[in-house]
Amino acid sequence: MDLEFSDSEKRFRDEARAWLEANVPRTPLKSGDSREGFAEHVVWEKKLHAARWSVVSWPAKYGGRDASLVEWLIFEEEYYRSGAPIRVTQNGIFLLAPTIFEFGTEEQKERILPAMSSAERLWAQAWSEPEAGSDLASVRSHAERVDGGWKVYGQKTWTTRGAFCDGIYGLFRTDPNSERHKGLTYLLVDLNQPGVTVRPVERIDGDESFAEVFLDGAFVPDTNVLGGVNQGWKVAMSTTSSERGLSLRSPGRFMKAADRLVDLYQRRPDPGLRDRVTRAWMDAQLYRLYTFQTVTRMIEGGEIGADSSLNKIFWSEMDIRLTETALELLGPDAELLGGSPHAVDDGDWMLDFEFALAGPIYAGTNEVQRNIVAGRVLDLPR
């Protein structure tokens, strides 16, 4: 893996750097949790797309610059740096375009990507219901064949921004005689029509994006079955490989947090917590090293696999220990939210840790994570 960055890539680093510095929001926007600031940040995704960051390693026929994954990664190290908002079209470009890239067709390519990159369109990942968590395998939730496509029924909950975006993607049982693995489809799902209930589910920090939705013979027509009828088994684990390896959590998120942390421990030292403190940092940056040496294994045919999971531990763990740190440098003050004249940072640091506590669940509990590893990447028996 070469460490030094090409003459190109720096100059892509710049150009960024440039356009974000004077583009970037001078005043934060509100959470993208809520409705009035998911509103915001969908004016600053559309921003981004008109000047072609949005989706800066696609095609350019679908928004992007066909930049190398390489420069989206210094791309996204540019965007935090300069602490742009964060991304509410997420769930879509870096967990639902990898998997249409993978399995769609051209159409549906065509179709789909583009409003996605220009947020027209916003999708949510519609993965947990009632009793199927991190066991995906289980899902009840059904399709019935009707003519040109299928009519869907069941519940789907914890279904992140579901509150306010237009379609979800998730597993469906289309073979009623199926089990476990076997008889699933991958469907995207049009939440504005008869037949679909979306229930807001208010956080513990008070945002409301999270959804349950109700499914009550809601129409999928044919086009809208991604890889094939009775395949999404395959075609989920393009997508949840996307969630805990490369995409949803760039190193570049946890770098600008390590540094927060950093500027934290200077403005309120506590030797105690020096140890920690550097660990964090350390962290953050083993995390990017271990994404570049992921991205250059890709580059050369290679692929992130079970690897994933492992991934997916870490950064997730990494989160929890960075803001923990956060909170006790803080003392007492870490209770004080946004809108207190004492509040340190305007209270971000108990918001980022009730988030990062979320980070073991979300995308496959790490318990589950850690049986992956396990058994498929080290090998161990049963």
Contents of the next structure:
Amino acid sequence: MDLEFSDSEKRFRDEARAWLEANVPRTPLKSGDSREGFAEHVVWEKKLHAARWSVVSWPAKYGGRDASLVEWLIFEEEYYRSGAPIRVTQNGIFLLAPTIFEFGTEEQKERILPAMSSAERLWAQAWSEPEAGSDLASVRSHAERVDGGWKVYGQKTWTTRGAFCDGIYGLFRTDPNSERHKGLTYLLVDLNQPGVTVRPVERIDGDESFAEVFLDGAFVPDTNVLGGVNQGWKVAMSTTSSERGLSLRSPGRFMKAADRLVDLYQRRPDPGLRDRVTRAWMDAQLYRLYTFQTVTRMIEGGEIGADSSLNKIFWSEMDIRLTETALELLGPDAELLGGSPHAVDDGDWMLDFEFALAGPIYAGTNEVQRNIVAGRVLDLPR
Amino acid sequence: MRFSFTEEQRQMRDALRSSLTESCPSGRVRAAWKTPDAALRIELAEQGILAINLPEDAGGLGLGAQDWVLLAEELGLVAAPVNLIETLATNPTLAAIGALDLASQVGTGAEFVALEEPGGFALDADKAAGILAVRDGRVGWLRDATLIAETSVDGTRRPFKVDGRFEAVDADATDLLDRAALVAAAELVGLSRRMLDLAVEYSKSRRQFGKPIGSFQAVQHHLVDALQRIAFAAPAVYRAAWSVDTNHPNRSVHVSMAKVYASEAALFTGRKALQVHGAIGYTFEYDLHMWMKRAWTLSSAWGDVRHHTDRVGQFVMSGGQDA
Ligand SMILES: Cc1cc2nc3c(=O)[nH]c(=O)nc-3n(C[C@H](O)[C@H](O)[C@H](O)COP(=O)(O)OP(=O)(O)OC[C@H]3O[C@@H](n4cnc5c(N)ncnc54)[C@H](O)[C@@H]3O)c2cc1C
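To complete the pair, please output the form predicted together with the partner chain; the form predicted alone was given just before.
Shown next: the complete complex, the earlier chain at its head.
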């Protein structure tokens, strides 16, 4: 066991920290889940890319630095520590990209990845449908074979930032006689074309971040089939396990949140809540330890597997405890939104709390995660 | 950055696991409720475990917490009726004060050095060659001690209220108590794992409504929640072992985190395991209660959740950084 960072890991951290300190916008950007804010975030993403900080763990030829998993975690810690903007590219770089690395052709890698890392093309996830939530295998959207590709029909929903992105990825039934997990294909669909209607939907926090995507004969060329026709389920499962496992919520995010909470406590001390603030700090540290343990296992040749579900349950429930504690510290001020004269920290805690509440729902609900662990880790009967 | 045990460390763990599976079934734990199990100390001594963290000139292996933490977990797994905490905690203290003869006797199992839990009790103090204690932040011997025998809910534990003339020695009290808390935390992880195993196995065999109860989602989620706490407590314990060995400046914070999460995992898993068992788990005849009771005692001993949370809180609130 060696829990010290190596000299080169330390240099990597110093370099990231120095760049971020010099470049992170001084005034916070508008919400990346609003149209205006999204555009500001894309400008920031381009700046990150120009300095080769947008996708550190990717190969250099696609815009990365070939950083190790440990270095990637270090970068994430520094990123959040610096107060840098949220990543509007995340559903591309953290969720679609790992799937392309695993299943994509060379042509797909060369075409899609550089444009993703440079934020020229932004991607949204389109799994959910009105009738297919937790039960993703019941998707109804389908694709019909045409010359050189497919025409897609159906409706996707809850597509985060779908109203601002350029493309979506999701599952479509390509074999009309198939059922459930079979006969599905993982397709990348360009949103800027006839046959696509995107309708923004406001979330609980008022941002138009959700979208409904209506597809009526939009074209998908064969080159946008990822991982083979009728192979979609297997390919999609690889994305969902990176989402829950490592990439979606790195420890740095919660370490920063915990530090902000400690800072809030120090400004508004309430001895009755001290232990809860301490606990939030410990939880974030614990999540970090768990993650380093997972990363070590992966470096030594192991897999994330089904215990990525344990991970997802932990971070999502930790986030709620943390933000609830902040609201209790704020007491009557908790309800004040940004811009309100007496709002504390610009009302961010309420927004953070609202977003934390979504954690046990998205990326596979926590009930479903518990089912997965019960079946695959504890081997309990159905 | 490499957060995993070495091949040797895992092999030592595996070797101990297979020997304990043979030698320490639950019947032996049950027997120790009636008659203290003196032989187990000797058996562990023969495997080098009581001397694992003694220096070589005291007949020890000169190994550290990273080497014994998995072994302590194994002893927890079988709820071994043996006071490992005192021995692993006091061994380095005995070495530090030059009590090498006594230390080597402890290592062979011939002698036992008791350790008073601050504000609490000293186990097996009546059989001890000496009783170490911490008073006002200092380590010392309790000489000419008077002992009052108490009765624990865990029948394998023999606690004594002790008092005596305090004879200070030159040793670090925080280190000593941190080691005790860390051994306890490791045992708690082992206890938790076994309680979960018992409940998982039971849920596969017990049938109601025509199905194994383990197929009911409410039962499954109880078990998953316990697994999650154990899975997250373990790295806190392993990290603390590394911090103790490397004398990390925040090692006490790390030990406290280990003790908090391991205690909670064990208490939580005990409750969930009992619930999944129903009434059979509530009987004296079934094994679960022996593990639960050990979990109750170890989670409150050597600093409970409140104590250790408060210690971390002092660090965090005074601007402590740990990244
Ligand atoms: C903020 C946010 C962002 C999102 N972003 C996206 C996105 O970008 N792209 C996308 O495709 N989707 C997105 N989603 C949708 C998300 O993936 C779904 O909400 C999720 O899969 C659950 O589906 P559902 O909402 O239809 O709930 P349902 O599946 O209808 O579930 C409702 C309740 O029933 C429970 N339940 C269902 N099945 C079971 C079962 N077998 N056992 C036990 N309990 C069960 C669920 O746990 C839940 O509590 C987002 C959601 C949120 C909240």
